[in-house]
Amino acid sequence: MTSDRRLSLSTLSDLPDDIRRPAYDPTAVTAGIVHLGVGAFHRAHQAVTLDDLLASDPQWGIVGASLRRADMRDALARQDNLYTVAVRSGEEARLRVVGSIKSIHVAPEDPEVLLAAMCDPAIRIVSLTVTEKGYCHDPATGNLNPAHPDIVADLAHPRAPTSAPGLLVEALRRRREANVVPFTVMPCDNLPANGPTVHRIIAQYAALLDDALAGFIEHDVAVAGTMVDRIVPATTEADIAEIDAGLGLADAWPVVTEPFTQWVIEDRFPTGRPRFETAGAEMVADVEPYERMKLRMLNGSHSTLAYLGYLAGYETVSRAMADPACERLVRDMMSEEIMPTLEMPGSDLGKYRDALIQRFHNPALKHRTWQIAMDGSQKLPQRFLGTVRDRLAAGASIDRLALGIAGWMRYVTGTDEAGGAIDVRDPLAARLKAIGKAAGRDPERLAAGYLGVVEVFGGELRHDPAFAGPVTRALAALFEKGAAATVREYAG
């Protein structure tokens, strides 16, 4: 397909009639939000919600930022920042073109350009999807990690930062000096209590520079916590070919997602906000119960399927869920070990569980277990350990949770059940592989080695036999019997 047949403002009118397109003039939209971390999830979630709002309120366009690479910026710049969202369920796929992103900056190339955008008085919200590791914190404690290489670099050059905490604090400092009201920070990542956690992280970073600035951030900057939910697998070449055929145009980087979407937002926007609720978001006073429900039920189950499913030879979540034992395992884990730890008056947790099971079964998503398995050292504290601690405090069993954690341990050794290499993507990958190599196939040594990683497990769990015991037994079963047989055993 030639370049003049690319998706762009000039070719929008060429789209087939059944493809939804912006119900507004994208050139008339002005920016009100800067978003750090323009990836597939943001483009399938927050940007879609804002796309629904711009026809009635065009002041909330998005200035996007990549904190690492230029590939997204380069791909979308050639098509006026338009892109396609393919919503897939079963054999059906509905296409829509989204136009809410006005531009994308690449922080490492020129942080000054991005900081200038963040300091624009028209920008009233800075939102983030930078993944758990992008906050440069210690997941076990929720505090800033001052020894993180990105934080060390930013502290050496605080006026030209490239980390998310550094960018937020420098932009807030400049706005304060210019007497411009601070923007609201809106984290949209899977962190426990993401609003208070991110508020604490940026205040701690600021305190390393200037106590007065830290006080300003603590008392005068609003942080709106959120809970976000939509499954967004990585886009494949086959996805692109199929979407291009449906458009009759080339789209360099579309996104694929499921019909389900959820966004719960704390209503803390002193300088104004879009009417998120008119596009399906739920505005609440406290997002923490929703966030805990999602982290434990959806994300914890997803990670369990990722590690055990990968080890059992299942490439995608839906393939794993086609195994009745895998389905029983995650259903019973939610019902018997996770749901009893949740207090959600007025919410039907059983209905939520059943919806998750149905979503995991969706074969159209092709969500790779390897993709979900990434960055496990950052994810385990949020997805598993809060539930584990609540269960242990109640004197209750954690067998299925322990199997999910043992699956992670087996996975990060870097060697699969056939002796092949696993491409482990994790900030601690080299250290985790070294622990695995030193322990060999001895489950007691291996479990003790991994439980000693304080960045993941903190200091107390490794010494609790009610935790270390079930994890070690599950790890021994994975080595002795393999993932598929162990899942069948634990699923009953």
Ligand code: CS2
Contents of the next structure:
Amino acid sequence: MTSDRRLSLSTLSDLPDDIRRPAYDPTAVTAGIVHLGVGAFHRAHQAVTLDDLLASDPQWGIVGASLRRADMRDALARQDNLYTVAVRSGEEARLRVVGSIKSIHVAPEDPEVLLAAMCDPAIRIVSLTVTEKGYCHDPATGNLNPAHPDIVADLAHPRAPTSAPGLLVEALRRRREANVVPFTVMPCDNLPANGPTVHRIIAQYAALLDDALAGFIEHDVAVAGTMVDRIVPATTEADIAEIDAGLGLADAWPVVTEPFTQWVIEDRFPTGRPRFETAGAEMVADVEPYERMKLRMLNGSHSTLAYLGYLAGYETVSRAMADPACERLVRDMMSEEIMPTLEMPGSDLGKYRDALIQRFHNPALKHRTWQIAMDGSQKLPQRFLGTVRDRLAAGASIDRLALGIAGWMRYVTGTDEAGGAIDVRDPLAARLKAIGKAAGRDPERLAAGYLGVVEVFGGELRHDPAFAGPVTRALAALFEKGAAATVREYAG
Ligand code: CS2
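For the form predicted together with D-mannonic acid (CS2) instead of the form predicted on its own, what are the coordinates?
After this comes the whole thing, all chains and molecules, with the earlier chain placed first.
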């Protein structure tokens, strides 16, 4: 495809008729939201909901920001920030062009421009998808990690921050100084209780700078927690070629996703919000039960499939799910170990589970187990350990959960079952690998070493034989028999 046939405002009218496009004039939209972390997930989820809303309420366009790299900005700038969302399942494949992102800033290139955007009185919401590690916190406690290198750097130069907490706090400080009402902070990442957690993290960061500012953030800034759900694998070259063929135009960075989408939002927006509910979002008073359900059921199963599936040689989630033992393992883990820990009056958890199983089977998504396996040290607490603690308190079994956790331990040793290297991506990767190296293939020493990582397991779990026992046994089985046979054994 040549560059003059690129997706852009001027080529929108050339799209085939069946491709949905903005039902509004993107140039007439004004910005009401700054979003930190314009990755694939944001573009397939929140930005699509806003795209639905902009026709009736054009004041909620998005100013995006990348906190690290310039590649997304560069790719989308050439196409007027338009991009394609490809929705795929076994039954359907449709394309839609989204126009809700007005511009993208690259924070490290020029934090001033981003901060100025965040301080614009027209901006009423700053939302975030910066991944678990982007909050610079301690995953086990949910507190800010003041020793995090990005936090150390921002505390030394608080007026030119680069971390998410640093940017939020500096923008809120400037708004306060200029007598501009604070924006509402809306985290959209898979953290437990993401509203209170992010509120605490930014208040703790501010407290290291100025007590009055910390008090202001604690009492006068609203944080609306959300539960977000849509499976969005990384876009591949093959996806791009297929989508370009469907568009008849070149899109440098489309996103691919499933039909399912869910967004549950805590209704705390003292300075105004879009009517999210008219575009399918659910507004609730307390989002925590929804987050707990989603993190434990979907993400807990996802990580289990990621570690064990990767070790067993399955490249994607749907490949792993095609193995009946893997499917049975996650289904029974949900039914017998996770669902009893959840209280969701008015919702049918059995149906929720069945829908998840079906979503994981989606053959049209090439969701790599390796991708989901990333950053496990940041994900394990909310995906497994809350469930584990509830089960242990009830004196109940945790065998399948323990196998998922042992799968992570086996994976982060950095060596696969054939002796090949695993490309482990994790902020703690070096330390995790060193623990593996020191313990060798001795499951007792290995489990003890990993359970001693307090950022993940906290201080108490490793001393509980009802936890350490099943984890060590599962790890021993993984070394002895390999992942495929161990999953068969545990799946019964
Ligand atoms: C996945 C999530 O990569 C991962 O860790 O478990 O991104 C998952 O696809 C989403 O949370 C689904 O909503």
